[in-house]
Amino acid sequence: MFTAGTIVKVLVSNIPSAGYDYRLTAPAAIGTFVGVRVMNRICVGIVWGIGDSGLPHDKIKDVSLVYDAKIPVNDMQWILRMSEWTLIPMGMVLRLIVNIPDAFSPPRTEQLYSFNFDSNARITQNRQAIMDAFASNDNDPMTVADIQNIAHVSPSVIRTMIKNGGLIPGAQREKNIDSCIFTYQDLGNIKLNEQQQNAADTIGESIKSGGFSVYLLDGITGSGKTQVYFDSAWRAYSQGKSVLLMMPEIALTAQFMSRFESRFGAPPVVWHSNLTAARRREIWRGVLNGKIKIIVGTRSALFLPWQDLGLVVIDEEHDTSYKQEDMGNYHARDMAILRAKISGFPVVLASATPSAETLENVNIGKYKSLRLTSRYGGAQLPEITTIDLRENRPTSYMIGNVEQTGYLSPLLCDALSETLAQGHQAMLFINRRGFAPIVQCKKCGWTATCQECSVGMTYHKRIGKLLCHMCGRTAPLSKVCPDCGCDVYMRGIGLEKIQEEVTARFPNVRTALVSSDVITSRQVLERLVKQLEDGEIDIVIGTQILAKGHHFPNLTLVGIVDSDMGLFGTDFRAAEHTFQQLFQVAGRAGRGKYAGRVLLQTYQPTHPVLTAICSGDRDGFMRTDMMGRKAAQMPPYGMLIAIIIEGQKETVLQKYCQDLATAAPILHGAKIMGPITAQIYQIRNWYRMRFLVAGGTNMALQPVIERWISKVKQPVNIRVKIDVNPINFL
């Protein structure tokens, strides 16, 4: 404990520096949260240690506030190690933890609004978005800023609803933390099968004995992995430990919440991006003071100020959404394991299609594998077969008097007819949003491209506009070429095009689209899931959102419209990611009492990815894929570090990259490649270039890169992003 008057180093949130010296105005220990003045504003930081700047005492500022709260010393070590690995400055890592405005401010009275539900009011898209925003926060009153940020509507929409009485004003003090506190008990209403029980007991022994360990809960789709890690969560919670159940955002559905509440008698506290600022403060403080012990959340939940964290479960551990690429580049799975190793508690990784990195760690004995090989409740795995499009070409169909190119083969159409006749549901998967990805002139070759990004714009029939999938910019669709005046035409397929074909071939069938354009919130997804469960949808057509662990008992047919789409990318992970995606989508079929089947349309029926999916030989496929990576020294057998340089002026960007290339060190056992223009050269009017550093897994490349980058002065309006073992190579 440092006494008042001691000069201490304070790590300040959101400041890239490793810390500044301040004079304590009250006693504080290492890890204590303090408020300090930086550039005439109060920022939150933590006491890092004794001051070491060497500045005269009269030049050192006083700490403004000493808060009655701290983070464990182990977490300070985690901040340091994460910074060393990712090359995110320590102050920016702390920002991920102290990411709540006014985190230590007392409750306050604000102008809040309640939603006035009027059954006679017309449900417009904006009104529905606002309803969903309130629903995602238990219908608590919200500020105008919260409504706007969560519902993604304009201020004018909110003003109109206030004027018309759709939103009712009222001053209300922020709720206290007790609204987020629940007491849980295991109701004992779930009977695990033998494999589940063995896995649960193994993890339970590790929780009981303490210490670091990583378990891969490797279970086929529908094998009941969720109930196994629920059991683990209960064992840690009953010992007074805190528990984080981490999952991809879109997987946070009512199905999961219902399972949790039926098992433990109370709902989980949920952490995700669509919470109000007040609710985020409540949960953050509740975790800090140890009153909230279980959180179900997305990757950012890892950075809550946990006290006595005793278990982290990472569901769908292979999912690429755990990779953060905005506020610093890190992989939440890897950082969770690092946190567990430093603090000494177990981690559970759950997946039916584990990542290559996780499988290699199992192979070398770092992680322990727990296998679940049968579906829970006696359900059978679906039969998976390919449709060779070279022999079973799709036929055309008519819309009015106009003949249209078809994309569904006769065999798939027959299977859809048979499924519908049996009263069952079907799913069609194509991982491409919109109606047509290419809008082009037939004569001169002009292509509709985004003005701010170097990518083509996709036509979305639902909104009647062209949409850039990088920046969200929209533009009207012109029927004639702006260069030569000839007709433009649409090439390629998206899920809206498939919906049009399904509607034309099966006029009375009820369809629904599932993509990030349509599923704008958890509430929208939950309504669609309920419609499927209630039999109100016959065929659901969607993108990779459909692969996220949903359970539809009456869904017996899955059709993959274009199985070849991800097979031939330049990314060395293309085969792995395609296998994971298609296998997860296939796993939605036949999860109830009816047998399921999966049909994969392809021009490459003998491709190793597709033959492995059909035979169920995941392990054989991954062994072959990893042999190729080992030969090429690609992760997990090598390390890649991408350095992405972005600039608003091309000349400045190119000059800076050339200066970096000139200053590049000579590495033994590693190499620096670049600079080259990024695959997508321009995003939101920022031009982009890349370096790629490749070396062995035992090489300490990060310090070398840090010294290299620091040698060259960084111009104004240049951004440098460093990505260790990148997933995105665009």
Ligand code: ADP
Given for the second form:
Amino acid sequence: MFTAGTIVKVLVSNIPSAGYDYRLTAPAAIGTFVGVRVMNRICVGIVWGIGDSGLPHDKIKDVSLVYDAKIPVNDMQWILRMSEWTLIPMGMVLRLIVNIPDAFSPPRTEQLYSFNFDSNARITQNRQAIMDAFASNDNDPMTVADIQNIAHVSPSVIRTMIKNGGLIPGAQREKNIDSCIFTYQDLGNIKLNEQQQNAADTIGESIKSGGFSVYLLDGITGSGKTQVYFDSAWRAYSQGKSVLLMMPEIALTAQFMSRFESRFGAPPVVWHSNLTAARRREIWRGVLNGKIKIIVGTRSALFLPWQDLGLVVIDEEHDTSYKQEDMGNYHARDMAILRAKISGFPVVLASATPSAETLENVNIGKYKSLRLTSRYGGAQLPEITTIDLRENRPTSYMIGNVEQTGYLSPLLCDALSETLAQGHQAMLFINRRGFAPIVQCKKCGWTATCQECSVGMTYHKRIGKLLCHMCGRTAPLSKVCPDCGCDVYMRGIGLEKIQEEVTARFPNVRTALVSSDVITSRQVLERLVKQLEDGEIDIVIGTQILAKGHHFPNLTLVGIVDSDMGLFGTDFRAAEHTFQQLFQVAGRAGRGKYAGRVLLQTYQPTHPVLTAICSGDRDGFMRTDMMGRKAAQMPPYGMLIAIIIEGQKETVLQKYCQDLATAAPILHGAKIMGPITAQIYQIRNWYRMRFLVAGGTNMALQPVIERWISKVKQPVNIRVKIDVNPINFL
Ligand code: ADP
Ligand code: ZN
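Having displayed the form predicted on its own, please output the structure of the form predicted in complex with the named molecule.
Next comes the full complex, and the chain you just saw is listed first.
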């Protein structure tokens, strides 16, 4: 405990530095949250230790506020180690923790609005978005700013709705609610099967004895991993520990919440990016004062100010959404494991398709694998076969009197007919949004590209426009080439094209599209899931959004329209990711009492990814894939660090990259590649160059890179992003 008057170092949130000295105005322990003045603003910081700036005492400012809250000393160590690993400055790591506005200010008086459900107004897209924003916050009243941020609607839309009575002004003051604080009990209504019980007991032993350990809960789709980690959560909770269940945003489904509630008697507290400022504050403080003990949340929930965290579960651990790629690159799974290692508690990674990184850690004995090898309740795994498109060629079909190229083979069409005749549902998977990815002139070669990004624009029929998938800009589709006046034509296929074909071939069938263009919030997704469950949809055509966590008992056929799409990706994880994706999609079929089947359309039926999917030989496939990576010294057998440099002026960017190249250190056992132009050279008018540093896993490359970059003067309007073990190579 430092006494009042002591000069301490304060790590300040959102300032990219390792801290500044201040004079304490009240006693405070290490880790105490304080308010300090930085350039005339009060910022939140934590007392890091004794001051070490050596500045004369009369130059040192007083701490403005000492709060009655602190973070555990172990987590300070975690901040430091995370900063060293990711090269995110410590103050910016702290900002991930102090991730709410006005963390410590008293409840504010602000005009709040409630949604008027009685209004007879037409359900427009905007009104629906606003309704969903309220729904994702338990219909609590919201400020205009919240509505704007969560529903992504313009202020004028909100003003109009207020005028029309669609939004009703309500309480002026933010409630200081305890609505998030629940007590849980194990209702004892779940009996684990033998494999589940063994896994649960093993993890339970670790929870009981404490200490760091990592378990891979490796179970096929539908094997009941959730109930196993619920058991672990219960054991940790009943010992007074806090528990974080992390999952990808799209897996935070109502189905999941109700499973949680029916096991524990109360709903979980949910943390994700679409919460109101008031709710975020309430949850943050509830976690800080130890009243909220269990959170189900996305990757940012790891950064809540946890007290006495005793278990982190990472569901779908292979999912790339755990990798944060803007505002500081980090991998939430890895950072959770780092946190657990420092604080000494177990981590459970759950997946049906674990990442190569995790499998390697099992191989070398760092993680312990617990396997669930059969579907719960005896449901059978679907039968998976390929359709060789070289032999079973799709026939053309007609729209009006125009002949169209078909993409659905006769075999797949027959399977669809049979499924529909049985009254079951089918899913067609194609991982490409829109109608056609390329719009081109056959005569002169003109191609529709984005003005601000160096990528082509995709035609989206639903909105009747061209859309840039990089920056979201839209442009009208002109029927003729702007350069030579000839007709333009569409190349390639997207979801909407397949929907058109399905509708043409099966005129009375009810279809639904599922892609990020349509599924704009979890509420929209829930509605769609409900429609599927209620049998209001016959064929769902979608990207991978539905590939996770859902359970549709009547869905018995999955057709993969273009299995070759991901096979020839440009980075070393392409095969792994394609395998995971197809495997997960296939796992949607036949989860109920009817057997399922999966058909993969391909021109490459002997490709190892596809033969492995068909035979279900995940382990064999991953073994071969990992051998290749070992030979190439790629992760997990080597380490990569990408340095992405972006600039608004090409000349300045090129010059800076040359200067960096000149100053590049000579490394033993590691090499620096680049600079090269990034695969996508321009995004939102920023030009992009990349370096890639490759070395062994045991090399401390980060300090070398930090020194290297700090040596070269960085011009204005240049951004440098460092990505340790990148997933994205664009
Ligand atoms: P996974 O996450 O491994 O794909 P789930 O946890 O979704 O599998 O389980 C599949 C289905 O089996 C779910 O409907 C789940 O409620 C049910 N289930 C799993 N384990 C049990 C159990 N021990 N008792 C009752 N139902 C279970
Ligand atoms: Zn663009």
